[in-house]
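Take a look at this single chain in structure tokens; it is the form predicted on its own.
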Amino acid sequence: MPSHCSGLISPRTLEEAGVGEQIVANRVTGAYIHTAGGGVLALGGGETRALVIDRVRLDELLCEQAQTDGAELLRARMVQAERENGGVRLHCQRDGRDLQLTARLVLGADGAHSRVARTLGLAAPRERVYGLGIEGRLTVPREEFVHVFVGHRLAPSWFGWIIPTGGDGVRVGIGCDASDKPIYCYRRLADAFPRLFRGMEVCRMYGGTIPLGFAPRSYADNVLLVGDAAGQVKPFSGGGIYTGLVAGRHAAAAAVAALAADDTTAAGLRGYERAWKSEIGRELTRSSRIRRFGLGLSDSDVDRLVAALGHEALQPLIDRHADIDYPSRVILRLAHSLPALWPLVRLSLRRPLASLQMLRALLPGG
């Protein structure tokens, strides 16, 4: 099955997942922000910041551990699932015919689209955007570097981006909220920077939704659910893989309790959304409350803030703290170096009720 992610990982993402360095196909030590207004900051450079890997072949050694570790594969498409007598039936289709599956407990990593969810009756994640990935061939200026645009004007509530591959190759993408279409955003981005986008060879294109916030609950008699199907979905990037792992690795010890207990209700599956959470929950919440800041600027705001953290003296800092997975930590940190961030100040005191209101929830203790 073809990859619908952009696969760039932080380098613990790897240990997570307990597999080597195989899938790497490129290293990325930093990126370009480029605005709509076309100015341009370059951060990072030197040591390895994430990597992009081959996710299918990402996908082939899970399922291959899980296999070593005493997991049946089957080949087949859920197609409705249902409680009864205590437990869940799966209605599927394997190779054009029907296959039913009865369990005790079904752990619905079904993405943002989630046919466990809906047909057990828990509720989807109440923000999504949409996406548009393409495969391609382009020449850019530095293969280990990143390029990033930010824009109402190009993609509304989302962004676009560049990621080398290795060679000539890239994998590019953008999103957007409903007032548009990813297809529109594209040839916009592509127009505003035609120097960046010249030759672009285009391979393969697909499409994709990403769900942003959690889901109202990751769990109910019979079920948990993982992964984009229960928003574990970071806010900034849309990525899902580091914080699907983690989730992954919580929701087994909770199945591997709940059967030894035999207690698969909502109540001896509860722990589960309490683990997760303690993990990566705040970190997931601050994001979201820092991206609903950003949302609220104009693109001249985006453009006088991206020069601000062009500032010198913040460098070494986002430099040192800069983590793909914990984006808030680095904010975080040029929050309080407010003297370097007086533009960002001025910003905030230009919409004071939303801006105050949001400064103080990200603070420490908000």
Ligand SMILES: Cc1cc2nc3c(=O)[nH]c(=O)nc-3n(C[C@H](O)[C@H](O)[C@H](O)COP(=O)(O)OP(=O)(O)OC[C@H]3O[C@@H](n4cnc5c(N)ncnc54)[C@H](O)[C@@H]3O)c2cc1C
Given for the second form:
Amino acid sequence: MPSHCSGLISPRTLEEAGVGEQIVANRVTGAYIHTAGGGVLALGGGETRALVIDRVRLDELLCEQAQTDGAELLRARMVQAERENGGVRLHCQRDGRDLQLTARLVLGADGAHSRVARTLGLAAPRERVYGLGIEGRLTVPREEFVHVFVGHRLAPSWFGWIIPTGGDGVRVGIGCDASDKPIYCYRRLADAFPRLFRGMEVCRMYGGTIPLGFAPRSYADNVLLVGDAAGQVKPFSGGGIYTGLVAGRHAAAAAVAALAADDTTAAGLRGYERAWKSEIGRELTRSSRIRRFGLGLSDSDVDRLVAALGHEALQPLIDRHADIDYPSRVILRLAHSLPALWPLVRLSLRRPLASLQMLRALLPGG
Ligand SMILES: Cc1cc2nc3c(=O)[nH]c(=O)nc-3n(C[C@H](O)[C@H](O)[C@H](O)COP(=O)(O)OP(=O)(O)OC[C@H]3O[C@@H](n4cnc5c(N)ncnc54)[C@H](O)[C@@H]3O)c2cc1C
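Okay, that was the form predicted on its own. Show me the form predicted together with the ligand next.
Then the entire complex follows, led off by the chain already shown.
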């Protein structure tokens, strides 16, 4: 199956997956942040912060690991799931034929449009953004730097990116809320940065939905939801590989325990949600609040904020604490330890009172 993902992960994600470096195509040490107003900020440039991977190969290797551990791979499409006799009946299609399966417990890791969640009565994640991904060829200034493009004018409620894959290979992407279309955002982006996008050759385009704000519940009788199906996605970047793997580890442990105890009721499975939230729930909640605050900023506020972040006094703090899996750590440290940022923050707070409440909730003791 072709990838619907840009494949940018942290080095710890590779460890979490138990997969070696053979899937790494490029190493990222820094990022250029571009604003709609034409500002640009270079961050990082030292150690490896992120890896660009072959996402298809990652999925294949995970699948092979599961098969080695005794899983049986059935290439089938699940059409409908229903509860029956204390278990679940799955109506599937394989090679044009009906296939019925029964299970005591189903792990729904079937993505942003999870049919498992829908047909077994679990609510969807609260928000969605719509992404466009492009695999292409483009000569970029530095292969070890990604480019991030921010601003409502470019990508309402989301952002754009260029991720070099090595040589002249790139993965370009952009996302937006339902008020716009990713393809229009991409055209605006390429027009707004003609020098960067000059000579861009598009090899493959794909779309994808990014669920945001985790689902109200990731478990119910006979079912656990994992990954995009449960909205276990980083609210800043939409990255869901790391969070999905972490939740998958907890789902596997909960499933083994529930089957051993012969209790696959919602009450017996509740520990799963507690477990994954205890590891990543706080970060996802904080990042989601910070994102909400950021959505209240105007493009010119963003321009000023990005310019302020370029101050050389901040670089050591950013270098030390930047982490693509836990971005709230560096942001809260910046906000907490830098009185210099407060005039900017106040500026953005003048209008939306909601942002002020949001910011207060984020601050230590809030
Ligand atoms: C444009 C774009 C770029 C992205 N870039 C990154 C990135 O750089 N880094 C990152 O960490 N994340 C990225 N993401 C997010 C990432 O792709 C997802 O979070 C991640 O793939 C979620 O994994 P998942 O296994 O939960 O769902 P998916 O990867 O969507 O997998 C779901 C699987 O379920 C199968 N399935 C679905 N329905 C059925 C059915 N009815 N019957 C049988 N099988 C079914 C699908 O075929 C698929 O194999 C990006 C997303 C988009 C849209």
